[in-house]
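The chain below stands alone and is given as structure tokens, in the form predicted on its own.
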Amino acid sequence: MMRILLLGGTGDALKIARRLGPAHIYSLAGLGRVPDDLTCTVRVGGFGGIEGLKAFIQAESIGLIVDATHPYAAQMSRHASAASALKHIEYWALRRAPWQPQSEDDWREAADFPDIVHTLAPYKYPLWTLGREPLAHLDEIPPTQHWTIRCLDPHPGNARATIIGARGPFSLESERMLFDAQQTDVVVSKNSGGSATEAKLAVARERGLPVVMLQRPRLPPAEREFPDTSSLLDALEAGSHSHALFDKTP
């Protein structure tokens, strides 16, 4: 029997995990909420690099890796691709399409965190939607700025930082209210794609606000790449992996 190792941590991955039976494994880094209502086995934590992942694949008789991690989880994707090649098993990946700027958008591309900070210098009330990374820089906030940082879980802020623990999807109206409450004058974002967090871009567009967009990392190629969960699940059902699915309903 071929076992599937699903690498996740995203809403897309959770949709796939809900269709996997008890023989298969859903792996999470453990930064967010760990689901407790799945039929498949849930594993939390790192593997210990490529060698650790290779050993796990062998010990658990994994026959297929499905990478549904975040588009910015590049290291995990590289490790999965390398380990799959070493163990001669297939590596499939969900490759969510990036957002594309519209004619009214004012996007400023940034290569890394220092580049973002430099671009933000003229602004007073940036809204950070990068996840946890800005939390390590709370003591570096310029005295002319107040940061609003939205990440999955609440954390203490300070006099110049408001931390909001929240999970998408976010509606247009809730984003408008957030922008109003925090006096947002610039948005910092990853180009994650998908609809769950896209509303912030629409509100920035409405208000003529710039968006500092962190460049996507380059991801390794996969034997099969899918643009959405539906096509990936269809492929699992259609092929020799169809035993993996315990619930045929959408």
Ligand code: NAP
Given for the second form:
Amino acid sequence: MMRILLLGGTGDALKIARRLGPAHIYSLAGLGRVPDDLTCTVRVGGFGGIEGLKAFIQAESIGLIVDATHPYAAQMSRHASAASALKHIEYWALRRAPWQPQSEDDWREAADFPDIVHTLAPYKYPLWTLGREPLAHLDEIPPTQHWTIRCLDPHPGNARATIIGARGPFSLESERMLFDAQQTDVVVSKNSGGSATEAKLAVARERGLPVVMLQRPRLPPAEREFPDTSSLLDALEAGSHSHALFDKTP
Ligand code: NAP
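Please give the corresponding structure for the form predicted together with the ligand, as opposed to the form predicted on its own shown earlier.
What follows is the whole complex; the chain from before opens it.
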């Protein structure tokens, strides 16, 4: 039987993990919540680079890597691609399509953190939805700005930063309330794609607010790439991987 190593940390990965039987392994970086109700084995923490991942593939007799990490987790994807090539196993990837701007949208693409900060200069109340990265810059907030930073876990703020620990999905109504409460005049976002965190873009659109969008990192090619979980699960079910793959219990 083909043993699968599923790389996750996203809602999509969890959907796939819920379908894996006990022979398979779901791996998490350890940044978010670790599910305790899965049939497959769950492991947490880095592998120790490409060499560590190669050793893990060998020790656990992994036959296929399925990469369902976040589109911005490029290092993990590069390591998975390289290690699977070196171990001669297949590397499949979920590649969620990026969001596309609509005609009324005012999106400004930013290459990196300094570029984001530069683009934000004219604004007063940015809403950061990039994850933890801005937390390392709390002492650098310009005196003309108050940052609202939404990330997975709560964190102490300061006089110029409000930090909100929250996990999506977020509704249109709750995003409107957040924008009102924080007087948001610009949004900072990754181009994550999917529907769970898309509502902020709709609220920015209806209010005519700009969105500073961090460019997507380049990801390695995979033997097979899938735009959504259902096509990936169909491929697993249809292929030689199907035997004992899914936990059939209700
Ligand atoms: P990364 O920069 O690609 O990965 C850094 C290291 O973390 C990897 O080299 C690996 O360590 C370990 N790692 C990452 N994903 C792993 C997994 N599924 N299983 C085991 N180890 C894993 O990615 P990141 O630091 O996790 O995140 C980069 C960006 O993606 C951030 O902006 C973050 O907000 C966003 N993001 C990540 C996740 C996630 O769960 N990873 C979820 C949502 C959003 P070794 O080299 O030691 O193997």
